[in-house]
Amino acid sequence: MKATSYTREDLVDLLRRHGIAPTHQRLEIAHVLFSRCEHLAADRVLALANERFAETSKATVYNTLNLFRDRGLIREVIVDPKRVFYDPNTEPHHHLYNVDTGELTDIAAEDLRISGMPVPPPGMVTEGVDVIVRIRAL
């Protein structure tokens, strides 16, 4: 992912396109996510948002991240029950997770081949496939 420079107006437009009211705190959280284009855990989003304006609560960050996820603005990547990252890249792709460093990086969708998908139950369709490849040092 590549870091991008967003103006306040860009972020307001982005939130509105996803049906999200652009409050001050939501704009700060969006700025953290989209200006860095990194996979961030909620505690890191909180710390970065509060570097500029120390007024965002932990509850607000979690509620905003869930809202952004529910509206398709970001993806939630659960690498294990205790490690959840928020990804501003919503295009189809997969992830490489370094269990030693905690670093999460993208794998382009075309760089991974999946075969033998199960047939979904009647009345269901496959919405997507998320693959996390875990690596560690020898």
Given for the second form:
2 protein chains.
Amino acid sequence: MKATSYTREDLVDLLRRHGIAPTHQRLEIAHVLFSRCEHLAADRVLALANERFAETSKATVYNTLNLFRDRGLIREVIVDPKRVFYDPNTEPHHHLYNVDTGELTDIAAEDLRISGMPVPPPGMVTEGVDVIVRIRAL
Amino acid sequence: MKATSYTREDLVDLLRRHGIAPTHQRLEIAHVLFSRCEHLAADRVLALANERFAETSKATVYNTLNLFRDRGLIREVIVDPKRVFYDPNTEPHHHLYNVDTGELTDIAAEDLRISGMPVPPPGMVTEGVDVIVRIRAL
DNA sequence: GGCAAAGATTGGACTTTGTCTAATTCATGG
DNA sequence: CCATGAATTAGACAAAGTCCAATCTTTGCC
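Switch over from the form predicted alone to the form predicted together with the DNA, please.
Let us now look at the entire complex, which starts with that chain.
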């Protein structure tokens, strides 16, 4: 996975390269997402972003997560109908989901091979493939 | 996929074999689910169950879907954070999801092969593997 | 069949996650 | 340094799903 340490300038740069104006709130949220390699839900992002200084609203967190997702900076992981997780790793890879604890971990793309991928119908493209391995206590 | 025509007695039997008392509402819901081989969300099940005679409440639909899921009669498909789909086919298989239309179709298990499945940590079991291929218009 | 106990159903209040809106604040380029 | 367009915000709103206490069904038993 990517390096875990970003300076403010790195983040400004990252956002700019994706056509995103770097505001305080967006930088704070980017920092929350990229400084740790975890899968966070929106409420966690909100809490973490306001840990130092409360200056980011719920609406902005949702706006920003959707923006980052649309611009390909992060990826949504849909495993729990109760909440969406956001994954700062946009490289192709898969997920292991602990149904009991809600813990979500990565499975490297190389470790899991899929053959027989369906060809999308004409005029359609495959946007992505999600593999979720669900585990639970015996 | 399974036969699409069930008599009332077939359904009574099916529920009994899964340790479920066959009430009117449960039979109606079972009928809705098993008489068509579609992926339905709870609101669709509610609407369809009450199409002939309105006698099933929202609470009962949710109770029953959860019960059927717990007893292994149906399976949850989590592809859209907005709603859970229920799949009357509990055999291992995968899904093709049209992001634009919300249409969800099956991919037969034989057609898509996965190798390198992670071994669950000690004391844990793999509950299932979901593969979702997301497609959209070009 | 008739009856009591256990189980199922219900309306409606409630919770949670996420979206929307209209008003305010901020950043930026000239 | 100011105008303008973009970003942020509080809080109202929406949709999916859960919960509860009262009521109604089913079932096992005589």
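Positions refer to the first chain, counted from 1. Throughout, rigid core stands for the largest set of C-alpha atoms superposing within 1.5 Å between the two forms. Note that this is a predicted model, so its numbers are computed, not measured.
Engineer: Align on the rigid core first; then say whether the Cα of residue 21 has moved by at least 2 Å between these two forms.
Structural biologist: Not so; residue 21 is displaced by less than 2 Å.
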